[in-house]
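First, one chain by itself: the form predicted alone, in structure tokens.
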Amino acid sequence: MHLSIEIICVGTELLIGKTLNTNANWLAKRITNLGAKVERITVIGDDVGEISSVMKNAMQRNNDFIITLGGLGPTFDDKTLEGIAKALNLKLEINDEALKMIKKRYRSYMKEGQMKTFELTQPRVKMARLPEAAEPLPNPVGTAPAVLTNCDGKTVISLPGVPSEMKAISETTVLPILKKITGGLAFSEKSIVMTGVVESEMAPIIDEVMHNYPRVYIKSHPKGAERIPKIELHLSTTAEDPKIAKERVSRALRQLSERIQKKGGKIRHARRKI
């Protein structure tokens, strides 16, 4: 099944350049490897009105999942769930299951000696205030649970912004959900680094190969100046069978390499980045 996903990153620190948005990069890569497609990534600040507005727009687009990153903690600037509730016309209410998760986590902190006493303060209770009928998802390494909300045929999953927490929840809960839906679609990719041919001369070659292999997407990434051309070419595709996906990319790469060499270019294979 083709699965389309939109990612919304919440955090003023991302907009002012204080924090590099590694969460979106990490998650988008793993979603793509499952054969799903990330249609859009949006970055917004910690503002209820902005979160609500972006969420409303996302709900109008034809995507299966909307995943938000950040803004689930106990402080004043953690406003993601409030914005989602406003956008979906849902009430925020204390979720008993989420509250149990939070109590259990703080008790474990006490046993580990990280805290001497535990009091259920309002900032801590805040992390259990979820949109009505939402489902809390366990956080294996942090306090605030993730949240799954179903509305109008779409699923909204809200993950914490702390990278270790986001990754843990994604690997234990979110990615398995997506993998089950995609039904084992396979993503295949290969990259080469080419020198000796400028990007403007590569354009018609890329067009030709993509015309011959319409299911293979080719993206050029210039690594040098126009005078000293060095270009990474990334080829990717998705198929129901891993062998078909791999073979499709290999054939396109073979033709691309032949065209480049005829132009006098040199090629080396690039290392895959995880």
The other form holds:
There are 2 protein chains.
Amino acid sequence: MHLSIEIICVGTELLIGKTLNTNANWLAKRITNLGAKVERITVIGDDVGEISSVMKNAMQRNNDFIITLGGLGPTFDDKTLEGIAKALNLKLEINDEALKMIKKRYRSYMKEGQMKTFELTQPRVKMARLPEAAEPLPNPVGTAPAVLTNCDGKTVISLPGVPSEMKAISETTVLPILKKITGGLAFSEKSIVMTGVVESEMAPIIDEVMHNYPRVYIKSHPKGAERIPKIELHLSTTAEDPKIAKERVSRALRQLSERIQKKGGKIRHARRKI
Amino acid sequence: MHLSIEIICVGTELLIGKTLNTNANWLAKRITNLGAKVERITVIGDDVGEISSVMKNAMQRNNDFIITLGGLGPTFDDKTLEGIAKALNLKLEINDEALKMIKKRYRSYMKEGQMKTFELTQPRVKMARLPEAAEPLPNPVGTAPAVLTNCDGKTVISLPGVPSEMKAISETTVLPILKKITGGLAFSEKSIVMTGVVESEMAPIIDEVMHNYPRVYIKSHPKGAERIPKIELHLSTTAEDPKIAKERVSRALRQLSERIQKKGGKIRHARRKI
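Same protein, different condition: the form predicted alone was shown, now please give the form predicted in complex with another copy of the chain.
Below, the chain from earlier opens the complete complex, with every other chain and molecule after it.
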């Protein structure tokens, strides 16, 4: 099944340029490889109004899953669930299962001697305050559980922003859920780097090949320094069958390569996989 | 003057996880350092409908500048100006000044022997088709000019997505424009890395210091591996005077450090500048 996904990244550190958004990149790549489509990535600061406003707009668009990254921890600046609850008109309430997960985590910290005492303080309880009817997803490497909220025919999944936690929960829970829905859909891509033809002369060639292979998306990325025409050409497609996807990209790439060579261009790195 | 900015990144390569969004990170950091505020970063694919929809929404929000990155080149997938024109209800028309810039660039390619002949082909003319009343900004290192469009009290600046071109145009034209408006506003930030106190125990300490220094924003970033509490604390502020900004952050940091040490925490890298 075709699957449309939006990613919402919450974190002022992303807006001030302190943190490079490697989370969105990692997740987008993994989602794409399952044959699903990331339609949009939005980055906002740690602000309930902003989170709620972006969520509300995303709920109105044509997507199946909304995945939020960041803002699930115990500190005051972790506001994602509050923003989601506001947008979806849900109450935040203590989720017993989430609270169990959190207690279990802190008990293991104590066992290993990292903490001497454990109190269920307000900041710790905060991580168990989920939108009503939401479901906590286990966090194998950190304290804050991830959260799955079904609402109005969409699924909202909230993951922590710490990369190791985001990746662990994605691998164990989120990506398997998506894979089950997309079924056998497969994404295939290939790239070549071409020299000797400037981008404006490549335009009609790309047009022609895309016309002949309408399901293959070709994008040109100028890579050269100032005065050396060097362009990466990236071909990709999604198909029911991985073999069909791969063959389709290969055939389009063959035609593209022929046309480039006719124009006097040279292909520097043939069929490099990215 | 306070200045609110939104960044819109156009490029399917960002949504499939092929390209890490270093452009948005670079630009956000530079804008922040001028004392202006990036409110939101949105990433969409090479699709006129999507570009136009994101632009329309951004025009309705409370910001002064909208900066788009990507989609200005000569190939079919460069659709940013078409999307902007659609959103702002402006016609696209050949801009004579832009056409001159493009011709000049190709003539220099010919002079240097990279091209034998030069024709003003459709893809080349395309780069000079700007929204009516828009102004081309010179691109010192590439063919496609950047574009400045004033509309409804906001300024829309469109930059190419090739990093070297985006950076060159920002340095020579865009950042100076923003700096002129923000005037002497200065951004100051400091970070420490702290061990020995878990994030949930840090929460009330951060709350207290932020209460005492309401203009300093403190954010905690858990950095530890699974079972080692290690948190980066990032403090930042914006002020009329760089000295005031720096002192304000220093004072808040001093208080924060004292509170952490009282809790038994250790500060590993004091006052590391990022």
